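One chain follows as structure tokens, the form predicted on its own.
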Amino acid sequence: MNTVFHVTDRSVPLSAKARSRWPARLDLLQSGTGLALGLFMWGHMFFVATILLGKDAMWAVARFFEGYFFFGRSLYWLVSLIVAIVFALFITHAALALRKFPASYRQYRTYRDHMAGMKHEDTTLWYWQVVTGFALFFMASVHLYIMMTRPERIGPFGSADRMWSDLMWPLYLIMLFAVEFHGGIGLYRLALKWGWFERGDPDATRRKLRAFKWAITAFFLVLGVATLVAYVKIGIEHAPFYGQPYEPAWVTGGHQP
């Protein structure tokens, strides 16, 4: 005769069981904020890259987010609100990610030794995700604060002046590489963690996702560098007219330097 025993763990208080769900909930929140920020950054890169299509194209995109084409004038607080939401997501994501950072130099050395011994690409990618995330906590905070407090300076000339005359291009160049590596690795790890594209052989799926991740990273780095060079070039040309905003000729009926 087969006997089935039903075991109920009465030794663990209900409050402890409820608390045990929090790590999973925090992981889900970290994944959600990371996904939102990663997708936003891809969209953001396309928006700022419209400068490669000309000053009028970039001006139109900037004015769109200010509600210019809906209200007949720029409402800069709309941009500040959008940036504030992104800033809140960024801080939340960073705070959640800190839970998994090495808490001491000893833990850091242990992980480095483990990484060197394993020579596993995904383990190395996680290390660089931590390094770039730490760097972004400072660099992206500066960028987001400027965008939130000075939205009226977003435009072909305002952005170019910030790059060149305000000497921000070194920060943006380093931040470009940090955000593309961090975001690309993060989205790759999310796809693996939640099994979004898993079909058949897991190793084959991992290889395909990794190849796609590097292709996307390379694409956005090339696009980002080309965009940065375009803004610097405009900034050099516009330096004598620093602070003058750009408006298309069809708006002003005149000529912009």
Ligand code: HEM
Second form
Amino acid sequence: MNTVFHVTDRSVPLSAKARSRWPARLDLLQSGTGLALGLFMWGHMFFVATILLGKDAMWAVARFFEGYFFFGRSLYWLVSLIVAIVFALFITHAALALRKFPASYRQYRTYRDHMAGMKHEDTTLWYWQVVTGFALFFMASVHLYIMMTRPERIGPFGSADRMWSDLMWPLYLIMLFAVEFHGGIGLYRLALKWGWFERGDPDATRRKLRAFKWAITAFFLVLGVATLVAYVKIGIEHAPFYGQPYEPAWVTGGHQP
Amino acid sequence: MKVIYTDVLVIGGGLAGLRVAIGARRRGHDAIVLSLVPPKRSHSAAAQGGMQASLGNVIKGQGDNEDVHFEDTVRGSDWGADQQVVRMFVNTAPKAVRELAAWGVPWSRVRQGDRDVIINGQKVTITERNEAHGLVAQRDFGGTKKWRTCYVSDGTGHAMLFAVGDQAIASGIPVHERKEAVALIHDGSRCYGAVVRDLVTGELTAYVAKATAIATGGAGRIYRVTTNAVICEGIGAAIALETGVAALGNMEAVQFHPTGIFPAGILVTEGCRGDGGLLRDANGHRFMPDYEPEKKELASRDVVSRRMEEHIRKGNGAKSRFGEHLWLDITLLGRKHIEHNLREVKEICQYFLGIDPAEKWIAVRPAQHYTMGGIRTFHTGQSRTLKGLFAAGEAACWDMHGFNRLGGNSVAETVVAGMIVGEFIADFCESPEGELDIPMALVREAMQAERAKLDALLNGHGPEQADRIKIEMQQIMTDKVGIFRTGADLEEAVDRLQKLLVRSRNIGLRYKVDGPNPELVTAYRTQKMLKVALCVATGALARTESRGAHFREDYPQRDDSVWLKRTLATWKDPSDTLPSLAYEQLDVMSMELPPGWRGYGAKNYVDHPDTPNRASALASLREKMQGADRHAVQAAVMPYEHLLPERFRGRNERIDEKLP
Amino acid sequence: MSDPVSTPALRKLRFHVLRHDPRDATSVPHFQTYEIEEAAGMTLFIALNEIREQIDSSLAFDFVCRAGICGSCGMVINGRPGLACRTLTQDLPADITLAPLPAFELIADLSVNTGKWMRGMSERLETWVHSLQGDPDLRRLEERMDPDLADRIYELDRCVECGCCVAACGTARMREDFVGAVGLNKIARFSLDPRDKRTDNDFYELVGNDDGVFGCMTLLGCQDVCPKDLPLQTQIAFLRRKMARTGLG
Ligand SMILES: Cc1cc2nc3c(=O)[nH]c(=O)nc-3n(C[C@H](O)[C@H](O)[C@H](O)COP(=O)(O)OP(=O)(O)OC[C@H]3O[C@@H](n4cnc5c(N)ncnc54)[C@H](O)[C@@H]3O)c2cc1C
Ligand code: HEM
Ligand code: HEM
Ligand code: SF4
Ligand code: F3S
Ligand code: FES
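With the form predicted on its own done, generate the form predicted in complex with the named molecule in the same format.
Everything in the complex follows now, all chains and molecules, and the chain you saw is the first one.
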């Protein structure tokens, strides 16, 4: 297409070469992966937190994802597959987000100074999003790798052993905070970025979204810490029996090791 | 020596300058625009009210046309205007609005059906016609018979300036920002361009051009209290004056506005008083009824301004660190009214005074507002005495405002003059006169002269401080050459300004760097501003009558028998301390509207001997042509269309006046 | 009702002003402190002029309209970009830090070259009405426009190019080529204007990239500092949706 536009004394053809469609696609993909991961994490937190309802509940959820209740046995590769999909999302998201990272120390400094001067919440939040994202890059990779390669060890005892005996709890604790902040800020930003829920007064919407975001983050942090404590407690009790999987009473007929 | 060549050098990037440049550019001439600031920051952006053009779209504008606009403008000018120029103007103004509409100005539009408006404090329902729906709307403005002022919500000047500025960018016109023309290059009969100082580096450059146009806006800052931007210092007028050849016309014609907030001078709308706001003095006394028992606060702009100054002079002003002022009290209107109908005023009070006008009084004082005078030109915009020099906009005395300009007529003038003068400049460039033999020696001399002046300031050790002198000048102008003028005050002013001018030749700088040095800028500008101020003061002293905004307490009558003429000020020799005044007679016998009563204000004038003759000649001509088309009558009375550039001739279509 | 003319108690103000002349090889950026007495209704315009008149005649800053209209006087006031002429000292603490707007070329002290940046942005985004015919016949009635649409266009046309939104934007600070909220708002303005015949595809050419709308990280500093209260958040989101749709289509 090569339209000619008129301006006072001359006609200017707008550049005929069509620009790449990729920036639009990548932007959507970044938001899309972010959204998918963010929503996945909400679900994830609840699934993992089923431990608070008891070992049986957690056991059931873990088996559920292994297809145990459909096929009558655990297909561990199913879990590996799910993890692989999430891993892919995660890597795609990280790769896309990396474009937004400060590209040099100078840029990083500029942003820090800017943020310090502005004292502006959304500006500061973005910084924390980058920092937490960066941290997740390492921590979540470890977590995902383990989940993918040892799916059979997911369960009330397996998970608890990993937490305590394998000394994963410090990592989880940091990761918990990182992911909750990162995901919360991310979802909030997503809503503003695309103008969701904007009806009427955008300022009011933004205030409400921000309040909602902090509430969600607080909720998941409380839930997550409680969950972590629950696993650690089980992990301490179960340490002498490290490696033994959990068998629910209704499966073993009440016999427990 | 750095020299830049172009066809058309436009000094000033406001509405007038940009439109001139676009006009020349579209005719194929290269143009460069110079501006002290980024062009979109020019003071044109401050015009909020609107632009007059007789479109007659709104119901209250029905029946409006060029004839009505013409009469309003001439009466407004107190017959000081050049009537042919006014004709050119009123015929082009609708075209200007339409051009701007096509360029993207989001003019407020007419909505068909009923709406409520306030007229004279009364709520009235008016009904807009269906066939007007979506056309450019007009609002009411002082001094007009019809609603004629086209507007863009509360940001007319801003929207216009941005649209025109963007068109200039689209046309690829370079704007050299933060450059100041400090002298014109000329040989006494032709102008060759300007010596230009870079305000960032201090470097001087010669801009050499076939035609040079000055569109530098008003000179409000020669006054201490003004609504004008801080860059409205009249430097464009001053450099024309300093040629010794070009003349400044009617510099004594200065308009004041009653309610500038004090001390900043920022304008608050007349709506405050219209809605019932009161003026009070230091004691809280409402003083306007003492002076104007009938109209009180609602007397006309110049009357209220005069009374306020008078009251301050009697010692009733409230004192503050920045001087004396009065109070505008709108607390009685109630918070609801203020927050709904006077929102802008509320914001100004909040941002600039830190007060809530629903609870506290607003400090106000009349403020200088508009410079009717300027570089005297022909209808083409070309100086009458210096070939190749053009002027447009507030800096020019083209002369469509005479001694008082109507609200809304000045932004209209900027674009209309820009359109017309732009064409004439192109004509000039294409004519043999436009050809340029560049006298390099002259250019070098001009550059050296300016360099020497700056060096003298930079290296001098004179005892005088630039900003002190400037403030003193501003104070004299505000106190003595203000709204109320008397022979004694004006004499004192002329005397003191002259002394200041002499002192200003002895300025020593504390900060002696030639780059971005605000003190140096103040120093050389003050020297120039003093000359402009002296033109205002001497012109006012000489004019022993009252006309339009020029009010002499000692000569309250308008005296057409003596003063139906334009003041022309020139500065013959750089060492002079006074301008030379001469006069240009207005010819009553060729006027379309011979002098008479303005229809408002005092009916207090002495007729010109020709006035009755002209009036009766016109009456008989009109009688003869009874029934003829209004255009035909007009053409018989005072032909003007031949003066317009061809592009802009032709009638204007209206809802009620269809074009074939 | 309080006394209609009383004024609050006055303080001694300390201005810490970032001084630097980039053209002077010996100049190092540093803060200089000036003390002046506060006055009723004192704005930064009044204060800075007083400093220049009475203490330091070399201090460089820009004011034009001094009425909050022209956008010349953007500077960083206690960390945040804003228009100095309409900032009252009474709304600030006694210690006031002033710095030039970052992201723009420094001229000296508090004066920056926003004009050059804005002209570059305008040329790049072609911020003018693009019509398909040449000049309209100026003698004829103007083209009609819906009154509400005219108002909506004016809402976005109110930008004064002060540069505050650029200075307040972390993205613009990190990436020089980012067009900023001001540029994105302009595109939103022209895409709303029926007189501009450019299509979404044409606009995509201009801002459908990471220096344009996809570069915005929704930091919203722009929204919070814009002295004209332009709906930047809404407009950028709107443009992002539109450009994403165009990009996919
Ligand atoms: C508060 C206020 C409200 C107003 N409201 C209205 C209104 O509602 N309606 C109306 O019709 N009129 C109004 N006016 C008047 C109107 O705005 C001005 O008369 C008009 O805009 C002047 O335009 P201009 O192009 O002549 O000059 P300006 O817009 O003042 O432009 C002058 C240009 O010249 C440049 N310049 C100056 N000196 C030099 C130099 N030495 N070298 C290089 N460049 C230089 C400046 O940088 C600037 O770009 C108002 C005025 C004020 C003060
Ligand atoms: C390697 C790990 C990760 C990194 C480096 C990372 C980085 C980032 C960055 C820098 C942004 C901001 C992008 C922008 O402002 O345009 C972002 C956005 C986002 N992230 Fe992550 N992230 C990571 C993992 C995650 C995870 C695990 C989640 C799920 C909770 C998540 C959810 C989001 C969401 C919802 C957004 C908003 C999307 C958008 O702005 O388009 N991220 N991420
Ligand atoms: C499909 C992919 C995933 C699976 C199957 C999975 C599974 C689990 C399981 C089983 C636990 C319990 C502890 C353990 O067994 O080690 C856990 C905890 C945790 N996971 Fe994941 N996870 C997945 C993806 C992620 C991702 C992408 C993140 C974030 C970046 C994440 C963050 C966490 C955190 C923070 C905890 C600790 C929870 C708490 O303390 O409440 N997980 N996950
Ligand atoms: S969008 Fe607002 S902050 Fe940005 S330049 Fe325009 S007016 Fe200034
Ligand atoms: S601050 Fe910058 S990142 Fe976007 S929302 Fe505003 S332009
Ligand atoms: S000086 Fe014009 S906005 Fe401040």
